[in-house]
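Just the one chain here, laid out as structure tokens, in the form predicted alone.
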Amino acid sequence: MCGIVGAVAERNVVEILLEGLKRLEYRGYDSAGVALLQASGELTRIRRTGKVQELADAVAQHDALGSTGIAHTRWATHGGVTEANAHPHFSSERVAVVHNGIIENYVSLKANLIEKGYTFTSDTDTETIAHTVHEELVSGKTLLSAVQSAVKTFHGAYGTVIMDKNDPSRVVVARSGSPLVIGLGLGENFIASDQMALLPVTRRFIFLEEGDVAEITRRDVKIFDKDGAPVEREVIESNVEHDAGDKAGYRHYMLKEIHEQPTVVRNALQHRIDDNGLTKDVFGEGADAIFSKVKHVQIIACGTSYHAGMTARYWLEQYANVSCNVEIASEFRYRKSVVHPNSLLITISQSGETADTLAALRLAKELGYMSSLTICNVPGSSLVRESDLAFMTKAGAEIGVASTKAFTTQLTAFLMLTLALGKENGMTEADSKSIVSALHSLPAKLEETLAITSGIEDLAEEFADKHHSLFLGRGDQYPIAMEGALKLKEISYIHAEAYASGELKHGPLALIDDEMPVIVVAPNNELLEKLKSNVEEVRARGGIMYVFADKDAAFAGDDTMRVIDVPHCEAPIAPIIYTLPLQLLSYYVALIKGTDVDQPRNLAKSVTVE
């Protein structure tokens, strides 16, 4: 959510800032802006609503130059989508600020600042940062000490970068709740909310910790902890690849990422599994000792990652004989919960910076969980750094806001975790061999499944004028139905709900008519006959059904039921396989409706505020 890029250099940094913003577009935003300290000593600001390209065009027209600058893409929280609300924000034409997060006590801060004579030109909470820092500066403090004093008055989350017109050789940054990373160059240094923004200029990064304040000049980086004490933070050499500029011939990033799933799942499995099972230290050094003590698993996540956790619960309890709870992070962190003995806390996040999930991890440490594991796609992210164990999904950069390959690699990780925990809790040899065999076959089965694209594309035409839809699944396919409904609503804006199909009689049947498409996922498993009974209940009430079924499941299509054959697969990997046709359905429906597939309205890729 939102993006920050900053630079202190000898050369003109305008193109670095704009390229950084373009690399963060996938995070979601509605306006963009840049502020530059020019050689003349002037502080110049250019802002635009809309896409980064509109900002770039405006910057070109102004012929803006500067060796110190900050830039931002905003996702509106406080105040509408207007140029006045876009970042950077100024105070007295001296201080410039960009900010990710929410200052929760901004109302009282604003009232106090107005009493002192400050004038507000926006509706944002961020402007209070600029004026508060300015107030400290005019009392005679340096920019560093001004920021250190100011942040003590802020309640909430912030990743912020501040410039002072009177001190053009440096920027000061502060991090609380919202991530910031420093990029180290030669005679120049950079700051961003995501290392992806800085890959064209450096591979050396420092990830700021909670409460850190840092002073950045061309030649030096000084970091101070929340108590103001100087600290050293590890410099990390990144090998992260970023292919945001390459759709590889596909129309959208989302379609490219759907078709990348066989490759990224293969990457996730590589060197981690052999014919006998998992290789050594798949979940990190010391994981086996921790897993040997685990008697309960608590999974915490949001959105698509939550659906991965829900699927994992079926596997962990069925195969690994370990009890499991799954909870939405924003609920977990605001209720009193009971910690089971020998509990492993598992967090899931594509970005590793999801605010509620990160806060839940920190709370769990206070509550006394035995250990913590994160399943994540971004090395060096906050969840990875703050968890005891980390499993990297190796999905690569996921640009489309609606998650696809991150989800299937998360599920792959959970099947491997099921093997690891099952080894310590009496998993049968037959189940172990079944899962190992299924994982080895998974990439090829995903490729086979993607071959049914044409039938799904034709089916999508029938959704063009629909406003509501229902998704049904049983057992471990219920969370997959939930994920399918989420994808459809995210990118096509069609209202979609998912139910465990056994719940039809308990209310949803009242919705069934010929204007309510019903999408069913139907692998050939022990619940198939029960599911067929649910299908007949829909058919008897005039419903129109679209059934994604195992080719051996013996569904007979007719005018009221379209059947799409899905390749037969082994039971453990069925949830992963049936995810793909639902992703494709959502994509082609959105394509027909003409929505913004990669950047759907009102959504952000990485949700770094509550």
Ligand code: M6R
Second form
Amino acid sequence: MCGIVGAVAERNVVEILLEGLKRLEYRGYDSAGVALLQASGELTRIRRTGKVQELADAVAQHDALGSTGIAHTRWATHGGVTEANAHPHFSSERVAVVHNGIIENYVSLKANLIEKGYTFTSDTDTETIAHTVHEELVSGKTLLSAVQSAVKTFHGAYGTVIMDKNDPSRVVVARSGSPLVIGLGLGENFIASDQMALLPVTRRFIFLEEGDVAEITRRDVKIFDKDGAPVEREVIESNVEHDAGDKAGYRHYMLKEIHEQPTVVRNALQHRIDDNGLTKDVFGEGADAIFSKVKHVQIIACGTSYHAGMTARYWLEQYANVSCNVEIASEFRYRKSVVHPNSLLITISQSGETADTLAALRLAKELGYMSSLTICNVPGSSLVRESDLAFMTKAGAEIGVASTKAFTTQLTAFLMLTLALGKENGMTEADSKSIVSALHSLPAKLEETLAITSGIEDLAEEFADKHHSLFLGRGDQYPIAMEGALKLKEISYIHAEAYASGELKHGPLALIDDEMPVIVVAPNNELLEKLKSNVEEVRARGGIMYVFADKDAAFAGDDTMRVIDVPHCEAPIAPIIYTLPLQLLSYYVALIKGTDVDQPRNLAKSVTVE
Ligand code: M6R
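So that was the form predicted alone. Now I'd like the form predicted together with this ligand, please.
Zooming out: every chain and molecule, the one shown earlier first.
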């Protein structure tokens, strides 16, 4: 949520900051701003509502200069989308601040600061950071100790970068609940909320830990832990691809990412599976010892990742004989739950920084789960660093806000986990062989499935004027229906609900009319006949249906039912295969509706606030 970039260099850093913001724009995109400090102490600020390009145009007109600078792209939490609320925020034309997160006690801090004579020019919580640091500075402290004192008064989450006009040689940064990464250059150093922003200038990173405060100059980085003690943090060489931010000729990142799925799933499987099954240590050293004791799995995630967890529950119970609960992180963390003996806590996340999922992991540690595993796409992210075991999905950078390839690689990971846990819990030889064989066929099946795109483009036309839609599935296709509905509402703004089709007659049938398209996912599995009965229930009430079906499922299309053939696949991978046509459907509907596909309204890619 929101994106931060900062730099301390000898050269003008404005292009580095703007490029960094563009690379982070997917995280927040309602307004943007930059503050630049020249060695002479001249401080310039430019802010604009709208996309980063608006800011870049304004910067070009101003010929802005600065060798130290901070920049921000915003996703509004406190205060509407206005230039005055855009970051950086100033105090007394001296202190400049950018901030991700929420200062939860800002109301009382603000009241205090007003009493002391500070004037607020925005409705944000962030401005309290600027004034609090200013107050500490005027009492005679250095910027570093001013920030160290100020953060003690903040409750909530922050990743923040602060500059002082009177000391242009440095920025001070603080992390608590919102990630920050320092990028190390030659005679210049950088800071960002995500390494993606800095890949054009460095590949050497230090990921700050919770509570860290750091002082960054051109030649030096000093880090202090939450108690103020100096600490060394590991320098990590990033292997994230530099050009991951490129659309590679596709119209949108989302379409590019949909089409990358065969490749990234192949990457996710590579060296992890061979003809006999899983290779050694797929889930990391020590994982087998942990898995041999697991009697229960608790999965925690949000959004699309939660749908991956819901699908996994079907697999873990059916094939691996392991009992499994799945819960939305924001629910799990605020209720009392019972921890089963020998429980493995699994978090799933594309970003590894989702605030609720991270908080749930931390809570689970206190509750006494036997061990924790994260299935995650971002190396070095908070979930990866704080979990006992980490399985990287290797989907590559996902830029489109609507998650696509992250989801299918998460599902691929879960099928491998099913094999690993099943081995310890009496999985049958036949099931094991069937999953291994299905996984081997998966990349090619995904390619085959993407070839049905043109049929889906036609179909999308019929959705463009609709306001509501219903997605139906049964068994392990029910979470896929949920994921299809989430994709459609997220990028086309059409209201979409998903139901397990057996639930139809318990309420949703009342909604059926010819204005409510019903989308059905129908592989040829043991639930097909049950699903067909549900389809007849819809037909009998005048519903218009779009059925994504295995050829052998023998659905006969007519005026009220359009059947879209999906390539036949082996049962374990059917949820992964049926995801693709639903992603494409949402994409083409959004295209026809002319929405902002990659950056849909009101959303942000990585939800690092509660
Ligand atoms: O990074 P995470 O996987 O933890 O993110 C969780 C959700 O915020 C995310 O899946 C969200 O629902 C997507 N925008 C869905 O497309």
